[in-house]
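Only one chain comes next, encoded as structure tokens, the form predicted alone.
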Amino acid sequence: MVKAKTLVVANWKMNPETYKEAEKIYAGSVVALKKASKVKVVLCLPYTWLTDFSHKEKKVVSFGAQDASIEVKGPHTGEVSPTMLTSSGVEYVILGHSERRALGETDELVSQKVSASLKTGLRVILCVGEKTRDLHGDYLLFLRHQIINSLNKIPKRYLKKLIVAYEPVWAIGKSDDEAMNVRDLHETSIFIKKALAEIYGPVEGMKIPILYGGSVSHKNAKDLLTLGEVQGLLVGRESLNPKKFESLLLSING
């Protein structure tokens, strides 16, 4: 049996400022990935660059969007539908990111987006994560509710295209030594698996891949994966620096 590649999702967010810079970062990312045969990379670019790059070289990299509408088409100014993404060569979409939730997205809306995107064939990266981590474990209750509500009425038949990215808000944008402790990550990943098993049963629920995001760097990536026992990483600022991104990929390539 061939071992699955480690999944690394690069979320560029609203970066860079110019197309020329985007080309440079993209080219550097492709060069880096060609040296890491055991890693699968998904580049999640801003819409302005996404469809252009998604029609370029696809042999070594996949593409993802940072959000998608619940609508297929119609009078929805500024929105981008899941069908538009799939028809443009986009395979993945990040939904429920903490920055979107901070703008007012509810679990109900996230659930609708997840459903709409899965139905069109997109692979959904559902983001979940607590804002703070208390000593009494109340954050676990919050996390459980967020997972259950964000997957409300999502049938089992779509689970093969579902990925859950655990990104604790308190760990985002910090230095790599302030990322989540690997022991705590291991415990939390087990908790997330149990919550998914609660929804879909122990067999199907345990198969859903878990990613970690939150101050991931080339210095801590390998430990987060191996000791945290997650199946991949959601990388932010490190993915915008081709040299550091290459170091990160090589560190987990083995």
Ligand code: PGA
Given for the second form:
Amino acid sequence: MVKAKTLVVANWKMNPETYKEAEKIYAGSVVALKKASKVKVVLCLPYTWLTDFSHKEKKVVSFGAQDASIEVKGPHTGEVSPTMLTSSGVEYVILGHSERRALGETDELVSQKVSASLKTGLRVILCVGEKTRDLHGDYLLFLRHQIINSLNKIPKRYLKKLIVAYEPVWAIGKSDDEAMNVRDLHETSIFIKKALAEIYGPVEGMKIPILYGGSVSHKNAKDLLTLGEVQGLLVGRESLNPKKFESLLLSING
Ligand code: PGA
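What does the same protein look like in the form predicted in complex with the ligand, given that the last one was the form predicted alone?
Whole complex next, starting from this chain.
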């Protein structure tokens, strides 16, 4: 059996400020990812440059959006539908990111988005993660509910296109020594697999890839991946610096 490539999802969020800068980061990222042939990179860019860049280097890069509507078309000002994305060469979408949940997205809405996107053939990166950790383990209950509610009613036949990104909110956007420690990550990734197995059964549930996100850098990427036992990484800030992004990719390319 061919080993699946490690997945790295670069989440540019609402960055950079100008098209010119975006072109520069994009060009640097392409150079970086061409050197790391054992890593599959998905660039999740703001809509403004997503479709423009997605027509350039289709073969080496995969593209993702950072959100998608539950609607197909019509009077929904400001929204972009999953079909618009797939028909523009976009393959992936991040859904339920904590920064969108903070704007009011509920598990119910996230679940509808997951369903609408999977139906059009997009690969969905569903973000989950607790806001805080406590000594009693209440965060585990929170996480379990979030997973179950966000995947509510998603049939098994779509699982091949589902990826779960575990992003503890408290670890996002910090310095790299504030990322989650690898032992806790390992425990939590097993916990998430168990929650997925609860919904989809042990065989199917265990196959869903888990990514870690939250202050991933070229310094901690390898340990998070190997000792944390996750199948990939979701990288924010570090993906905007092509040199550091290259070091990150090369560090896990073994
Ligand atoms: P960060 O962001 O790598 O800057 O912490 C990760 C994310 O929010 O997806």
